[in-house]
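Quick heads-up: it's one chain on its own, the form predicted alone, in structure tokens.
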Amino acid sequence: MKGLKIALSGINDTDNPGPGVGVARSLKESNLDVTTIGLSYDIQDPGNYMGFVIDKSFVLPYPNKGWQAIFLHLLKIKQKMGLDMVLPNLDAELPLYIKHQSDLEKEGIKSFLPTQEQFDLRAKEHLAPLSEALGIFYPKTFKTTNVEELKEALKELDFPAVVKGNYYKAYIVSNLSDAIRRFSEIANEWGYPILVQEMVKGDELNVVGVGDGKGGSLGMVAAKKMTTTAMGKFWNGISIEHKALMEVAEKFLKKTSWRGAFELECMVDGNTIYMIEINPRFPAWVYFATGLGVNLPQRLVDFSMGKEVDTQSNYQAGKMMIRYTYETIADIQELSHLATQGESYE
């Protein structure tokens, strides 16, 4: 196989979709000669069976097994078929890749990720001072590690409120019993801390982009959420023009010198902008930007390879993204091969 070999994770294209399939699709529709390699943590990830987007899949050990286990698997992939670049797309694995970027570079495997300082700066518990520096607001938020702290936090907030994990999942709760149930559910799956946040009103507006690491942008696209999943994931949306929101994104890049992909999640009520979350990677809706003519995954890859990149963010507002379910038929032997061999068929 010729051309670039790019591995990417987050190929869990379900009702809680990961970004990987959208990233792979963007790369396949670029002018790059690329072989896409899926990095999967579950043999039932749909991306493992989407050969029209992902050419080959490998099963990795979970991030809680540590860097060395993942790194050895990446080296095996490089030895078997070559590996030019890795694009990690899941929050839980990013700290490992960020900390050990030099290990990848020594093996000739590129990445384009934020620094540890940048990653820490956008952590949910640190967003209040960053939001203030950007001239916007952050909802009242409490960090909790047990039910008693949860109860105390909710005394300071009106219902409905939001109970959310530090990495994944967020639920709107309308009473104490509902809050305790969601608190326990998130803690059992993702651990502590659990954040309890004021519910703010407004439109859910997001910005996806790539920072060049020097305060500049390689392109950005803004969209409004129209419908979401039960967990608040972007399902259908519309491209928008919003000068104030894009100015916030530009300030964010200048303030942090952000390096790599990012997503700003905001609630906008008239002239008031609330920062809800900053994701340090591409969101699952990244292909929307590609469909609008701003192929951010390609720009990230090209820039990391030292190529000249078109950094314009010109796109048409009023275009809709419609996400839908789709059935792919596969042989049970494909799943068996992934389970026993740790990789998909050639």
Given for the second form:
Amino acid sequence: MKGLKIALSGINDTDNPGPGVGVARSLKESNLDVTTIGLSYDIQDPGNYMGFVIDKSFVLPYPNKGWQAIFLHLLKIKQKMGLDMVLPNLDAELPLYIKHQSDLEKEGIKSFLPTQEQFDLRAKEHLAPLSEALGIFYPKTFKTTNVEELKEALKELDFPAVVKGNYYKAYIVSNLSDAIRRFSEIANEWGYPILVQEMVKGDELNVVGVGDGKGGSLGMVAAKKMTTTAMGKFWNGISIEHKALMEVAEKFLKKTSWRGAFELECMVDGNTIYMIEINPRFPAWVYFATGLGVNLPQRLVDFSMGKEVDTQSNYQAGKMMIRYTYETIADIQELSHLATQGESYE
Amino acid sequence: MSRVETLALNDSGFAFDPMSGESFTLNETAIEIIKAVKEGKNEREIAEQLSTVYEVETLDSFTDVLDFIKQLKNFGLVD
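Switching from the form predicted alone: structure of the form predicted in complex with the partner chain?
Shown next: the complete complex, the earlier chain at its head.
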């Protein structure tokens, strides 16, 4: 195992893909001498079997087991093969990593994450004031924790509306029974609160980037979703050059002194920009930026190591990202090793 | 600057708006009108150009040009 040892999560490269494989691929295609270590929550995560981008993987306990369980696993990995940096890529685990960044630092494991304050600022319940400060709009949104509140909220909105979880899942609903069904579905899987939001029209345009923690950018790329999965996940996309949107992203970095990866999800209708979500991590389409010459994972790693980083965001608009499915064949022994040893074969 | 000015256009009639990511397919006349708009010509000048090329009455081409520019406005491509 060579060079920098970088662990990354979100290697569930499924129809609801995590960002890990895109991050790992970006690092592998950079000029870094890197060993990628996948942090997996499911032995069947495809990333566990993708040796061409993930050199080695380990199975971690679910984030709901708490920080100590994850931290001990990271220390075990460090002891076994060395660990220079960790890049958490999943929403559910980020609060833990953010809260306990100093534990990692003390053990000599680098990370480059937003502060707790920055993380809280972009929480869905705080997006309205933040959007206003950025000079854009935020759809009318209600936080609900039971069906009565859901019904009350829907009286204030027109159908179709959006019912979404605090971390995951969002559905467009066209009537009350549909809304209640989706409300229960999300609550059962991810818990409360459930947000009910005004549906805004426009094109879904997204920006991926990295903030340097001092208000500056280490690079940004904007893209439009052309095709999405049934869950609304980015499948095919096209790079765009949207000056106003990039200005919003720059303002966001300046206002928050954002540190680390981010994704802005916006709806744009003519000159009107609505903020939908700010993800405090790389999105699953991060490799698109790499393919356009803006290797954000590499820049983040280099910057966190104190290296000089190219911060330009020059890329060509009109380039397409086409995602496709692909099959790989693995031996049952590989699954067995993951299940019994908690790690992949060397 | 109106968005039509940044529209990437090829001769086979495919146009890409780098700002919105939208793409459009255009017929020969539409390509000509968009090229003329990009050159800064007004509706009357474009209609005259079309009437010469396609040997039609300027009044007819003027109506067509107005219709087409209305469509461009609907797409937010011209102000």
